[in-house]
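Single chain ahead, by itself, as structure tokens, in the form predicted alone.
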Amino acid sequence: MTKENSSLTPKKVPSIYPSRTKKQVTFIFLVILGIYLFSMYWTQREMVGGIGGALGNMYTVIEKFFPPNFAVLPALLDPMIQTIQMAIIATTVAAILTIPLAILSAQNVTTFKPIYYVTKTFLNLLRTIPDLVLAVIFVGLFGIGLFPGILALVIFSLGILAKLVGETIESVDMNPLEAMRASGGNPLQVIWYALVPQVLPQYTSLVLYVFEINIRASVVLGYVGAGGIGLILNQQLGFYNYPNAMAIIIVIFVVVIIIEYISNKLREALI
């Protein structure tokens, strides 16, 4: 082969990843795929009538929900307002309690390790308790109503928000904080003048995000007696008033979409 022909021969492009890494990734992918396939097979095996029977039952159930009975809309106004109030109060309380917990759970700010580990463990424990379990406990303690739902949402929101804000604090630029300390600033001054300006936009965005979650979660909590529109939905389903239940579901869907749209616009304006 001449020199001219050899220069026209395409060269083999070297791989970005070594062959060992490719084999490991391929093996992990096949294992995960196998788990999914086995889960699908086992789930269908446990279903009465299999997938075909489930699709037929789905059509029968959906048919009962239509047409929705929109005559119940005036009666849904107060429960829907209560649901939104639950989310607002719970998010506000959680947002306030998050500030000290997030700071104490940030490794780059809390230099005293025992406090850091205790706070981190406490937040991990909060996240392990499902919101429904919290609602059941508080309903048993305080009875049916909005108060147990608010308490459950506060703890649920605190676990999520403190983790996200704490991780945001750990990713900030430490140079302004070190400059404040070097100039003689006390811990509160360092936090207020060097940390807060960096974290505030993300903190506000995360609070709005958790508020959206709480709107949805407050509906589910109503199923265990925590009040709001979820309690009304559970009652209508229990009485087999499927057209009324469908009207409630549509109202919840519209309200969630509106709140999510407003929240997204606020986050875009802040960030």
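Residue numbers count along the first chain shown, from 1. Predicted model only: the values in this text are computed from it and were never measured. Only the largest set of C-alpha atoms that superpose within 1.5 Å between the two forms is called the rigid core. Compared with the form predicted in complex with its partner chain:
- Positional change of I257 between the two forms stays under 2 Å at the C-alpha, relative to the superposed core.
- In the core-superposed comparison between the two forms, the C-alpha atom of F38 has shifted by at least 2 angstroms.
- In the core-superposed comparison between the two forms, F27 has its Cα shifted by at least 2 Å.
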Contents of the next structure:
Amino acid sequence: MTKENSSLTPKKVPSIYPSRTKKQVTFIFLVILGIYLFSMYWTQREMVGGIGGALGNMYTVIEKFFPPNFAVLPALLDPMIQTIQMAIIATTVAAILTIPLAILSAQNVTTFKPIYYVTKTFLNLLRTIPDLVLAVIFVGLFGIGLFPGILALVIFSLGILAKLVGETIESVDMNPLEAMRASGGNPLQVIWYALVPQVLPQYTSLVLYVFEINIRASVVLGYVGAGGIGLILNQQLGFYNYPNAMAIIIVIFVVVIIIEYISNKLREALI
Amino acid sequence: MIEFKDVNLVYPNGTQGLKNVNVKINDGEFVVIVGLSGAGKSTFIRSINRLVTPTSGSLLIDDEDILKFHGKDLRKLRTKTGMIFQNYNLVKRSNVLKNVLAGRLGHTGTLRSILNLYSKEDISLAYRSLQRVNIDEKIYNRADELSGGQQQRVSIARVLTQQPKYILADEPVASLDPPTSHQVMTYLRKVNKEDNITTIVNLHFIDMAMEYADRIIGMRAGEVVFDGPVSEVSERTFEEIYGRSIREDDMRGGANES
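Form predicted alone done, so how does the form predicted in complex with its partner chain look?
Now the full complex is given, and it begins with the chain already shown.
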């Protein structure tokens, strides 16, 4: 009996991970912990007043914002619609431009390497420029208004959307594509018949997701002169008219929540 | 007529897929290619519609050397050779009729096919093909709602709609259970006889090869090691092709159940 038991538990039980991996992970963990501790120490030195000062300020700031002045609501309708329009137009244009870029940046469909690398690099470059910077540049080029805002949003969302859709394309089942090729279809037919049905639900869902991001981003872009409700918010804050600003903030909050709710429901229905 | 002349294929990683293959397949034949996995069966079949390209020799189909084909020529060749796959390769999210109509892609202009503007003849041909494999009541079901055997029948209907001169079937029953396997092979055999379509099937089940083939080609390590009518084949022949004695898992069984 004892003999059987000892054969079941060998002298050396292997651990789940090799000891080298264990050492590496421990080392990386310690380094990151060190960085955290150091930055905590550093930021505390910068914050002279400490957290107590911030809490005191918060009270005075919040007091100024209340009560919000809802009398301005009718005047907010137009700029709010402008903001939503900006997001809709920008998302639509980006959704169309994404299709060729996403296909060309998917390694499994674009087998010709140079094109793949060029598109991939182009998309990476697009994503390195923050949307605010784009808006500032375009406002400088085209003047204050909706157009520079739309342009900034198109480029900003194209970077995200093309990358995400491209990665979706890279994960599709390649077998149907092979079958279409084997039955004599040309590349466009192969893409339309075997690829599009596989990525369409994810594509639609991603477009809705980018639309949500664009609504929020277009508010911020208004701040630098790209039209819409952000522009009004910036003006009111500039005039120190805090009750008006608070009303605007609440309107934005409600609209963003409603739009996210609708697009979430739509996406649930799709997948 | 398909004619392999000294065909060799070396994959980029150095594996020899085909080695000095010389085979002539006549019109209307039902040929089964047997061999262990990795023997070059798939490479042989995929050379015929150029999903892979042999590195030397010549491969004549209807007296044309298809190894020189590019672009349009290649698509025309593929229109002539229908293919059936182990994993059915249907578009799972599309409905059955649309999957079957995809067989017409090579015959249809790009714009027409994208806008779904198929001619009445094409659509009725697709429907008749589905009737021939007894799955016409499922035309509006999504492909992923069907069982494996049903999906393989849809893929046979897709090939029929293509109206090919040759059918290439790459392990068509490897993912199916014995009764369904026999059903699928029976349909392939029926199509071969009724439409006089030359059919080449890859199998690794000995009993199925014996039951359905006119002619058996045995492959080992990229070489054709046996080629002859099914009447000349015995268990001994298979032992030579496989290079080992026959085991139970070389048999599919279930012939009487279907």
